[in-house]
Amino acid sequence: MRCLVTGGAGFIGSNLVEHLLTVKDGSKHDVVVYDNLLTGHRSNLQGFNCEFHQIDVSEELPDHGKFDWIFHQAAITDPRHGDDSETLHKNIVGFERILRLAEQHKSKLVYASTAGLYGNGPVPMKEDQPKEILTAYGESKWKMDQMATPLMGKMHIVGLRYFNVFGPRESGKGRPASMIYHLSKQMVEGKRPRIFKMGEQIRDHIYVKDCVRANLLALEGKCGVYNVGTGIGTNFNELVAALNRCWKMDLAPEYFDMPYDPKTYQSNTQAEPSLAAANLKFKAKYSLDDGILDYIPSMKKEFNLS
């Protein structure tokens, strides 16, 4: 299959590219990557036999031929990006252009949505519960879901509401990289892991390899918008304990006041995963500890540990 991965030099995108190029079932995929390299990095594609174009998908798209599958990962993903109008424009206009491209080529389209649009609603979070939009990022993704939904059935479209994704190649995200990355970095530097008082906030941490699998299952699943999470909520104290287990350390957390406006801070995330299980046949395979242990060799290289 000929595949387009937008944001393919970024975190989830580059992991998806790697899988498409190394799949072991005998399939052969030609992969084209679009990335504007604002948060993505060419080094994430090092050694991958893919076609790369530095392209901002919110601008006019060139003609690079027909695509069978399109995985749309490109976006401004920082909920605290300093320019809300830029977030809305880049994410919404970019999706409009990708929708038109998919319609033109009759491509199967899988795109990244977010669990961020549930805000501080009840957990576990269900796809049809009322939305609580806290940021421009959440607003842009909610608009994308609303744009995609009327086209489902006319074309193959699946939206994936990622929960708290972690794994290799996320460091380029900077501040929005996962707690697992940031806390691990503190710990290997001999520092106590810093978490908000009193560590009771919860996150549904899902390993990037599970997110890649969800994208592939979406190609054959039922059109719709689905949660991509484990269904397990882990509070910050429990996360520190898991990191200590996996890194074989014993560092107590250091608590500090949460610096963000509570009106824009999502205190708890936890997916209700049953709809994705029913319609995509997706269920996370990696437990929190398993994901961290699989991730540690990559972090060791990044942290220059032997």
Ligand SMILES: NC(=O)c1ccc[n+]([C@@H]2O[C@H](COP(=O)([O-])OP(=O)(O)OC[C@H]3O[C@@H](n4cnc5c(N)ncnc54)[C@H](O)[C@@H]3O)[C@@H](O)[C@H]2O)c1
Given for the second form:
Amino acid sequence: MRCLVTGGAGFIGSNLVEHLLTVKDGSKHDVVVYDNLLTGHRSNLQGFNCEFHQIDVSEELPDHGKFDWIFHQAAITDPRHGDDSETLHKNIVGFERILRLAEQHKSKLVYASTAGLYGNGPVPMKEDQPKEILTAYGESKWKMDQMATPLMGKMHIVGLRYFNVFGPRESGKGRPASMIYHLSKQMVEGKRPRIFKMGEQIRDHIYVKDCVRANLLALEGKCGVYNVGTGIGTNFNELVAALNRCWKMDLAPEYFDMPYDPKTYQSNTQAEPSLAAANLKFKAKYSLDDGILDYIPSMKKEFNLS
Ligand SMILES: NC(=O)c1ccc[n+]([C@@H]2O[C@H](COP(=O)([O-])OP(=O)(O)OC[C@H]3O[C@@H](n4cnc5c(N)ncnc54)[C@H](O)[C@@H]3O)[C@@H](O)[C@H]2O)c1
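Given the form predicted on its own above, produce the structure of the same protein in the form predicted in complex with the ligand.
What follows is the whole complex; the chain from before opens it.
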């Protein structure tokens, strides 16, 4: 198949590109990447035999032929980006252009939404529960879901509301990279892992390989917008314990005051995963410990550990 991965030089996008180029089921894919390199990096695609175009998807798109599958990952991904109107404009107009491209080519489209749009609503979070929009980032993704929904059925479109994704090649994101990355870095530097007081906040951590698998399953599943999480909530104290287990360390957390405005900070995330299980046949395979253990060799390389 000929695939377009927007945001393919970013964290999740580059893992998708890698998977598409190395699937072992006999299928062969040609992969084209569009990325404006805002938070993505060419080095994330090192060694991957794909076609790269430095393109901002919110601007007029060139004609690079027909795509069978489009995986739309490109977005301003930092909820604290600082320029709300830019986040809204780039994410929404970019999606509009990708929707049009998919319509024109009759491509199957899978796009990235977010669990951020549930805000501080009840957990576990269900797809149809009221949304609590805390940031322009969340607003842009909610708008994308609303744009996509009426087209479902006329076109093959699936939106994936990722929860807290972690794994190789996330470090280029800087501060918005996962807690697993940041706490691991502190721990291997011999520092105590720093978490917000009193470590009771909850996250649904999903490993990037599961996230990639959800994208592939979405090509065959029923159109809709689905949670992509494990369904398991892990609080920050439990996360530190898991990191200590996996890194074979014994470092106590160091607590500090949560520095963000509580009105824009999402305290808890935990997916209700049953809709994705029913309609996409998606169920996360990696437990928290399995994901961290699979990720450790890549972190060791990055932290220059043997
Ligand atoms: N990582 C997570 O935990 C998480 C959670 C929920 C949703 N998401 C969504 O998943 C997708 C991928 O996120 P990620 O974690 O890999 O972040 P990322 O920042 O690494 O990837 C986003 C990529 O999009 C590119 N980009 C940004 N704006 C663009 C534009 N206008 N045109 C072309 N390229 C553009 C960036 O340069 C970057 O390579 C995003 O849509 C994000 O909102 C991620």
